[in-house]
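Just the one chain here, laid out as C-alpha cells, in the form predicted on its own.
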Amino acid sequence: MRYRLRQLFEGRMHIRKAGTSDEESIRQIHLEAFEDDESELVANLACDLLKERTSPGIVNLVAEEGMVLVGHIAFSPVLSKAEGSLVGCILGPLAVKPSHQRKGVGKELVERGLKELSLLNVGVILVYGDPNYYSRFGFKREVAEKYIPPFPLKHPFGWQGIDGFDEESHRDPLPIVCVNALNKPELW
C-alpha cells in the first residue's frame, strides 16, 4: 500500500491488468491516439476485447501515471482454423495518449505483455501494425508468413510475428481464426 501511494504522488508509470471498470478510459486512449478515420473502429475493438471471455483469456494491460490511464494493449488468442487448437496470440490494439507518446509507454506495454505471454508458453505472437515500430521487439514478416490471417490484409507488409516459446513450426501456411472482436474484415 505504501508503494502504491508513493507511486500515485510521484506520477510514475505503472503497468497493470485492465478491468472492465477501465473501459471508458481505454476507449478515450484509443480515440485520442488514432486518426479520425479509424479511431472509433479501434476504440470499439479495444472495449470489445476487454469484455470478451475466451480460453485462454485475453491479456489486457494498461499503463497508468498517477491515477490516469495513459496506454492500453491487448493480446488475444489465435487458433488453428482446421483443428481449433491454440496457435498463439495476436497483439492489438496498442495505443498511448498523444501526450505520453515517445516516452517509452508503448515499449513498456509491449515488453510487459511479451513477458506475461512467455509465462504461458505461447507458440507465436502475431501483430498487424507498423513494421518500423514492431521490428524493435523482434517481430518479423517471415514468421507471420507461416500464418494466414482470417481476412485479406489491406497492408500485407504489416503482418509480422515472433516465434514464441513453443518450438513447433509449420511447413505450410496455417489458416488461423481470432476471437470474435477481431473477426471483422474492416479491421484487416
Ligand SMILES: CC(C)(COP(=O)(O)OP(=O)(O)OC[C@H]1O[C@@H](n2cnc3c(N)ncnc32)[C@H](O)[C@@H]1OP(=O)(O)O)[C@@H](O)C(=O)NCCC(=O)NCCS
Given for the second form:
Amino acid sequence: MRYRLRQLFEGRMHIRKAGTSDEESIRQIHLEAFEDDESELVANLACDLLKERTSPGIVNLVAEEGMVLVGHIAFSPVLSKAEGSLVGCILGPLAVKPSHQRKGVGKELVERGLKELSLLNVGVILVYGDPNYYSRFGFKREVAEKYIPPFPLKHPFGWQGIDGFDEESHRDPLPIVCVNALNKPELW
Ligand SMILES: CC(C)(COP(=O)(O)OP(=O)(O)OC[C@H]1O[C@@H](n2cnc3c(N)ncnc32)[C@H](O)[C@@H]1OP(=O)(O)O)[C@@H](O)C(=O)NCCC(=O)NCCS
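Same protein, different state: after the form predicted on its own, show the form predicted in complex with the named molecule.
Every component of the complex follows; first up is the chain already shown.
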C-alpha cells in the first residue's frame, strides 16, 4: 500500500489490472491513439472487453502515471470452434496516449500481459496487428497460420502468434471463435 501511494505521489508509471470504473479513461486512450476512421470502433471494443464476463476471464491491464491512465491492453480467450475447448488468447486492443508514446509504455503492457498469461499456461497467444511492432515480442506469422480467424482478414499479414507451452499439434489449421466483443466482422 505504501509502495502504491509512493508511485502515485511521484507520478511514476506502473501497470495494474483494470476495473469497470476505468471505462471512460480507457475509452479516451483509444479515441486519442487510433486514427479517426477506426477510433470509435476500437474504443467500443475496449469498453466491451472490460465488461464481458468469460471463463477464463479477460485480462485487462492499464498503465497509470500519477492518477492518469495512459495505456490499455486486453487479452481475451480463444476457443476451438468445433469443440469449444480453450486454445489460447488473443491480444487486442492495445493503445497508449499519444502524449506518452515512445517511452516504453506499450512494451511494458505487452510484456506484463505475456508474463501473466505464461503463469496461467493458456496456450497460443494470437494478435491481429502491425508485424513491425509485434515481431519484437516474438509474435510470428507461422504460428498464427495454424489458426483460422472467425472472419476473413482485411490485412492477413497482421495475423501472428506465439506458441504456448505443451501446444497440442493439429495437422490442419484450426477454426477458432473469440469472445462476443470480438465477434464482429468489421473488426477483422
Ligand atoms: C503501438 C503503440 C501501442 C506503441 O506504444 P508505445 O508506448 O509508443 O510503444 P513503445 O514505447 O514500447 O515502443 C515504441 C517503439 O514502437 C514503434 N512503433 C510504434 N507503433 C508502431 C507500429 N505501428 N509499427 C512499428 N513500430 C511501431 C515506435 O517507432 C518505437 O520504436 P523505437 O523503439 O525503435 O523507437 C502506440 O504507438 C499506439 O497506441 N498506437 C496507436 C494504436 C495502435 O496502433 N495500436 C495497435 C498496435 S499495432
